[in-house]
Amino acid sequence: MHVESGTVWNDCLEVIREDIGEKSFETWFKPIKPVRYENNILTIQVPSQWFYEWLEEHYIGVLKKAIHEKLGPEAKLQYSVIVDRGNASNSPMSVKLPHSEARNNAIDEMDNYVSPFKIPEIGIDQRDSQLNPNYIFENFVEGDCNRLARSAGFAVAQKPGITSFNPLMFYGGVGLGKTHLVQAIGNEVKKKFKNKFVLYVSSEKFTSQFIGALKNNKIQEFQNYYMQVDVLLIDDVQFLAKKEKTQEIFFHIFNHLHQMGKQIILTSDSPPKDLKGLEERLLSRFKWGLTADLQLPDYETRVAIIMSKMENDGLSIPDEVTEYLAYSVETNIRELEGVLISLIAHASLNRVDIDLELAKQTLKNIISDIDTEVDIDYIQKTVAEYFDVNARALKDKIRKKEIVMARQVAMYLAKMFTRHSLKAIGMHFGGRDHSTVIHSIQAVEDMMDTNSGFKASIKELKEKIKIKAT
């Protein structure tokens, strides 16, 4: 009489599921698929070569039971393990493994047999996810720089493994926001989802950790333990660069994780395509799901990020100040939190209010890219008195024609001898837009081709603020 391969196996199933606990019943029996029933001979296929050696190493015993219970003990089990997933244009790749007959007869010989390689299955209330709780979505200022990032990183949270954003990857520069985006998901998904084994790692701590378990011998106990991740969060992936084995066990765990329906995120420095010393087929891996950049904050976003900050710490700062804080550092997310830190210690070891003089003093000191001893606020004022105007004036929405000219000078020169953004000088002159800021600068310079006394002006202007510069 023909048996249905599905039937037998859903038989051994009842077995198994009784003997195991069903968290170790989902992760390793549900993902399996029976192929065939014939001649006594059950094929299986199962989602890696890393999962048939984890099965065989560590559930023997109970599949034996199972296969001798329900087809009797002349019984046989055998593998089909996918090796290549296949494409549009290749029908996917797998390999027939026998189950192994060694261990059946050592089975049989010890009842209490225990793998060498065999780790206790780690209690949920034990698991370490190595998250910082300050890194929450809560916290984490949304702009036009990083939404996207932000709401796919969000939905993959209420959703980790089911979306079609996996793997999700996050690029961009240093302190643009990253880290604290990726440990935000792990932390919502811990939240939402208590029984989900959620790990943030580095690549660097990656690679420690492999190369201590190659020095130790324990490579089984080390992909053993990363095949329990529910959410794997990589940091900084661009460090695995030219690092062969640690790429090749990486790799492993990638297909495995993503096989089994969990949710990978990454982080890295460039997207795929720019990432070197990358094996190909991890890069390919890599574009599978969404990849998502992160860039500059700009100067909306960077005030919101002031704000916040001084919300979170209970204070309040003139509006001069916040404004002057996001004109003058547009680096990233990062330099700008650390000047406000070294603004609030500033004000407290001096006990003195933070005000726009502090605010300059505390950036001199430690942006060196940030020329505050000739800044805008200079410009305006010695372009000002040098064409016998209110220097304030320049910020209003004043038409007089002695009062624009001033005002396109001043830009002109502001754009010279400052690194500051187009946008971010407009905002010093009243809010205007950077295309406000162009058409000054080419006005400037059309009257100089044409206005000797002019040009004479802004020589002599250029001069008096080099002599500070200096």
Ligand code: ADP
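Numbering follows the first chain given and starts at 1. On a predicted model such as this, the values are computed, not experimentally measured, just so you know. Whichever C-alpha set is largest while still superposing within 1.5 Å between the two forms counts as the rigid core. What changes on going to the form predicted in complex with this ligand:
- Once both forms are overlaid on the rigid core, the distance between the two CA positions of residue 399 between these two forms is 2 angstroms or more.
- A movement of the C-alpha atom of residue 179 falling short of 2 angstroms is seen between these two forms when the two forms are aligned on their rigid core.
- Core-aligned CA deviation for residue 388 between these two forms: 2 Å or greater.
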The other form holds:
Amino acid sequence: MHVESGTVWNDCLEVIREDIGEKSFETWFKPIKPVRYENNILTIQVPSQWFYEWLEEHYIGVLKKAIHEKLGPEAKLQYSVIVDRGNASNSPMSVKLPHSEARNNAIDEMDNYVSPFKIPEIGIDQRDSQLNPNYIFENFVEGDCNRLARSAGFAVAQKPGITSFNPLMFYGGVGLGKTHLVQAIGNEVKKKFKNKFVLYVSSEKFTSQFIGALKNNKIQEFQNYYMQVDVLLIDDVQFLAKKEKTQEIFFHIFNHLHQMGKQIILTSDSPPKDLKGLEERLLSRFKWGLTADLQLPDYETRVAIIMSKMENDGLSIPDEVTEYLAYSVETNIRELEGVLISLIAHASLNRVDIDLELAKQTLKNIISDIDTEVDIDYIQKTVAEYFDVNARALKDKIRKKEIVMARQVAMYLAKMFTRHSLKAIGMHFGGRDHSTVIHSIQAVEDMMDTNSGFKASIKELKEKIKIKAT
Ligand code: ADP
Ligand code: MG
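Beyond the form predicted alone, can we have the form predicted in complex with this ligand?
In what comes next, the whole complex appears, and the chain from above leads the way.
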């Protein structure tokens, strides 16, 4: 006798509905479609791999009971999982559920495989969040450069998974605070919600864990581990570029977590549209929530960051040193911190106070270490000597013709030999604004075009400065 799968399934649903709540029924059983009933095997179609796993994890007992009751003890259940909905050429994947006799064993096995928090083979250990407790909101200085990112991050930390900022993605260059900010969110969530499983992972670590899982046949464990996370912080996703298999599993984990209302926070060195080597379907998901950038901090924010770091260390430095550092180090916050650390080290090793002279000396050493750059002071000194004027006059308001000329040349060379912005260069010349610097550079270039003697002088000066720079 031919029995329609729809009828059979409806019978089962009646039993299931009595066993579980209405909401669970709606969520987990409404989306199921019966496919066929043949040779005592009922095949049902579920929307995704995760759906299938969720059913097995939470409803295997209910399902078994209904099937036995309505179809007899010999009946078996088989799933047809839609692997990729958007692709008609992709035939659905089928996954068989174990025999009814093996049910208890199967459940035991399943218990083993749904909650493995310790998978040493692939470097996964316990419910450890991998967070650095020093990265918190309290010491993350707010400025125009990070206001949106910070406040979105803070909002998400108060209500993980509930705001529309899911995923939340931060992007920006190195040393601008991406890692600090995502970790601050993680620490904040843990403080507020003791039971939430927060996990911080770099994309490199995620990749190497995944490769380990592949080698050790532990993909399922790997996947399950990540699917239990309530708040997933994944740092530097640009490193997933061109790693197709890793992207694929991340895509599935992402979908599962998102579907379950779990929070995902990502960082990257560039906005999604510029991320090369990442699959389009991943990039499009990154754009579902909110994308916020971290920019270079402006001068005021740099001052605030220096003050905050010194305060944290219980140290104080003269204002002029803070200002000098904030003017001089404008590449990123990590570099600013590096300068501060070595300044503190010098002062304590040599038992001297931190003053402007020490700051300049330290900065000179560090910067020539980093990229053999000369500083503006050196350029001013060299130019003043060359034209036989007083170096300090370059920073003053003096309008004597030869001083104006030397000042313009020094600005021109500062632009050429340092990474400072026009604004910062202007500040080094007695607080002049950036339009003055532009004007000076223009004036020098014009004069070189028309005056070959002057041009030769500039060439000579460049040689002098270049010797110092290399
Ligand atoms: P990224 O991950 O973007 O490369 P990090 O988060 O590692 O940058 O930040 C580099 C350093 O600068 C860290 O030590 C961090 O604490 C510090 N930092 C970055 N932004 C801020 C900020 N707004 N306030 C205080 N410290 C900051
Ligand atoms: Mg980082």
